[in-house]
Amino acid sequence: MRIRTIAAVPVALLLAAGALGFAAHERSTLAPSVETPAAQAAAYGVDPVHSSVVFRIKHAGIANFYGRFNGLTGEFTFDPDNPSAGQFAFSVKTQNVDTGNSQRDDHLRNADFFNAVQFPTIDFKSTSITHVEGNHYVLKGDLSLHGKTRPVEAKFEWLGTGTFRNRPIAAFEAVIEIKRSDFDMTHYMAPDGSDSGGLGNNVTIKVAVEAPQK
């Protein structure tokens, strides 16, 4: 009797262990997999004090003339490891045009140019952003100006992240090329739509943004 009991115990234990192992294997096979959600890109709000919107246009067919818009507002989300998920939205008041001459600025605000009363803002909203190389990207979106909305493409340079007054910040620069005739702004423009008139048709807009994380 003692020999049978000693021999039987190990066999029973082996059978029990095998059953538990099979059950555990079945649970691991049948259990649904759980995916870890991807981290969301950081969101930033524009700091209008440390951001700039500068434009360049030909004057008298030869000289480059520069002006700016003060008080840029907006927000964006961006992760250089997942650029396609980035989103950008910006706005600036046409009333805030600044060329360093009050008489000229008043003229730019009237119906000959920006018509600030009827069209109080210039707005941009992104539709896509794709990586080119290094920290350079192509940012596409819709630009609303002077009552018209047109697709535009910007050369986008991601300058990176840092801190300012112990708060995380990010920075980038974007350059957009537009024709003002596409937005029905043709005052002082040459009849052939070139840059040879009193004011050119082609306008370069550079946006430099510093933004604290939200």
Given for the second form:
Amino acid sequence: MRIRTIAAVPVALLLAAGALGFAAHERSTLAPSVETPAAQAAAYGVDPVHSSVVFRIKHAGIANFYGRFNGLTGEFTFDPDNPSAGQFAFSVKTQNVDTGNSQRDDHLRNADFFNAVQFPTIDFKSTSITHVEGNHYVLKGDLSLHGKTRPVEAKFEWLGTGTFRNRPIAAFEAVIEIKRSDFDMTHYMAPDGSDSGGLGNNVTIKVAVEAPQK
Amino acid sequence: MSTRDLLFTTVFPGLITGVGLLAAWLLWQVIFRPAPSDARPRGPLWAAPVVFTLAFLVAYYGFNTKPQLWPTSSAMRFHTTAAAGGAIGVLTSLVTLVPARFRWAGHLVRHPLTLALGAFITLALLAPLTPHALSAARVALIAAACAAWLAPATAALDAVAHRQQGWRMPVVLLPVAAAFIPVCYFGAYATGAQFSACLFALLCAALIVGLICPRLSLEHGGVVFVLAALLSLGLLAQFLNPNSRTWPLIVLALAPFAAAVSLLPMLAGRKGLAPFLAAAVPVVVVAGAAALWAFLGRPDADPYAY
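Write the structure block of the form predicted in complex with its partner chain for the protein whose form predicted alone appears above.
Okay, now the whole complex, with that chain kicking things off.
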């Protein structure tokens, strides 16, 4: 029994050392360390794996339904001290719509909704960004969806900069409110353009971006 | 489906078709007073495509509260293709009014018009898919194939419609429109299923008018419109919907030709219901096979269970 206990000590130490080493490695490479000082106007490329596009729409006139688009791509330049010089351009494939139900996703891709064959992407390109207060801004731009390009306005929150896998990163969130009827997506919408139909007219799109510096 | 949907997509189009066809027929009878011995259908041939187009546009409004003349999304160009189908239907029916000695010129006009309609529908719906989804060469090939399908299908059904007047011709066409409903429905193309249901309602109304007006004819204009509407539905179902399967649609495309069985000499010369049954039964069989195929191809009975 004693021999077994003694033999187990180095094994446990090795495991403990390994675990501590891994934890240290995690802290240095995986966990982003947020830096509060303002970043310079750097160019960033969107990390599709750590960025999210989530949308919300009324269902049956009462419930809030959430879906997402996977694989956001794009790039931006932004300096919180000089926001007006910032530029943003994003794109996501309509094919990548994900609502947690494959049948519904197929339906959303087809001619009834996104018509993903004819309109393979949803694109956003900024036209201006203005400071509101703190780290909040108003981002204006053109949203292209379902063959229509419309000016939209996003509430933009700059989350700051940090490092991830020894690379500088930046992060922000933006919330855009649109009416899908503005983009000629009117199927299953109430005739009066309200949210009372099978599917609502107002859609909230939330974009959460993590982007390594280029 | 809400009450409004039901009204705009089925009830109103059906009423427009029924009342419109009946009014046009009665007006024609009062103005022209055809001789009882005249075997040739003397109904207002142009009325069917005009009335069908109007009814279809009401249905389009029911599905889309912001209808546009030329929407960016080719999937929403229903009313453009329906209007084109109606216009070509009117033109082809007017050709029948050409005096007999110039009838050859009429044929020269009618068939190229039908070919042009098939090509127009294809290009309106599929050309925007170039270059990322379909090459220009492929779209051109599909346009040629659609034109080549529409012309003989129209010719075959026109010949059948010439013999099957009144309620009979709507009955021959009904199975095709009916079969499109499950083909689109089980392909998760809800709008296609709804438009097929609308077309079904139009033909039901024409059937009722046909019971009142035994010499109502869908020859030329009416047939052209119905086939053009089905062609546009088939194209959208096939090329814009990931769940669509080709085989049921191909089988359905053969249905109009099945009616041509009634044109065989041994059947065409017979009187009574035999030629009608020879036209209707093969269409029911072929369209039914397409509908069954579409149903069996889906593992879930309800493709909208979400």
